Amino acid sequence: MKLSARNVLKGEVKKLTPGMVNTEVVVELAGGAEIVAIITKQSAEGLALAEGKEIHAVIKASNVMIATD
């Protein structure tokens, strides 16, 4: 698999929370950091996601915003 995205993080599915339309996927990265993705329920099923499955989180964004109170 080749991607144009520069940020590909290898991790493991820690938790899946399926909803009516979307599924929340908590991914644990090396070192214990976690990221969360919301994907369609159909995509989660098509990828056969399950807790403990090794995956790659692909991040492609043109902007990252920072805010303070």
The other form holds:
6 protein chains.
Amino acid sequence: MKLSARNVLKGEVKKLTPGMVNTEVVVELAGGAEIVAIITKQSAEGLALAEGKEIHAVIKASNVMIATD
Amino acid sequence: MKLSARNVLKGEVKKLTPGMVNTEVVVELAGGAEIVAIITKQSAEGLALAEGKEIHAVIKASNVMIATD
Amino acid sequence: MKLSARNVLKGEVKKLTPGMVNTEVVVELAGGAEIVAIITKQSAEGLALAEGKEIHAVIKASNVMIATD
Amino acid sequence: MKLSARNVLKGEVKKLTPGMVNTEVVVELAGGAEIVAIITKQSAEGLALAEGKEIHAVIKASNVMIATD
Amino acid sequence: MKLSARNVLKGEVKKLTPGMVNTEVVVELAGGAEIVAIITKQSAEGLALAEGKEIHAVIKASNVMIATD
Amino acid sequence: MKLSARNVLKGEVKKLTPGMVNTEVVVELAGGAEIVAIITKQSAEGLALAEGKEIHAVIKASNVMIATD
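Having gone through the form predicted alone, I am curious about the other one (the form predicted in complex with a further copy of the same chain); can you provide its structure?
To see the whole picture, the full complex is given below, headed by that same chain.
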């Protein structure tokens, strides 16, 4: 599947925090930075996410903001 | 200002494509990866964005998805 | 690629309206309903979207609202 | 109330999973497909959602992505 | 129509800036503050938006962030 | 930090409802209206949110919809 989302960042799962509906996924990116995702618990289970698993963080460009110091 | 958004990634502006309402901002992250943002043209002007300028890409965690191969 | 987004709806491209930054994509779903997407112009070109092409509309569950009459 | 959101899909509630803050709503669309929404628990209660209730799934066009095989 | 979106703020249209795909809508809220929306051009036309028209700004709770000084 | 998000509304925290992953924040705006945010529990703790604390609600313009009566 090829996706219109412009941002696909390679990383691995560092930590999973499941709730009743959503799961928080902390991802360590290839470059060393961290990115956090909130996805449904069922998605996390469907993807068989586990610490150390190689994944991609995917973000639609319209959801990215810019900040300056 | 301190923000609830969990994802703040350091980078610099690589390319700006202004439209009539929105501007596309291509950001080169510190680790070498690229990330693309769509913000309003007025925001891009208000932040005085220009190629080479150091900025941060900011993303709310609920807008990050996870993909596996 | 397997994605955490829970909503993947099969359809075909009915109409494309390109702007300078974004492109509007009208999709006719398998069931007959229509769904509209705004993606970047570069994504639309990268996916080689054209009228009649079979595609999927993809939506993160946290971006779906519910309305009652 | 008439809304700017371009996507309003008719369906009925198939399953509700309440958490402490959010509720997951699985909707069966008129055409047979399923769509999942995450809304606040208080919204789900305010709309008196229950299995079998006729509702609409509402999605802003800028939150729809496109994928190809 | 009753909507799950928790945030419905009363205001009036102060300024419209149409592009080719999207339209920027500046809204003056009842309390005096301003809020800016980007909606599709076709939505703006479908709602017959014009300066001075009374409208509501609608925001899903998962799209609101919090900042402290 | 200066942010591209066009909407920054002054208010104070009226109520906090923590879940396992997310926290619901009810904000009373300066003009008297209320706005609700869903942020991660860790963000709410990192910002030391508490009832009565002065904060800003921040919203990207592409996440604002318009409704008419």
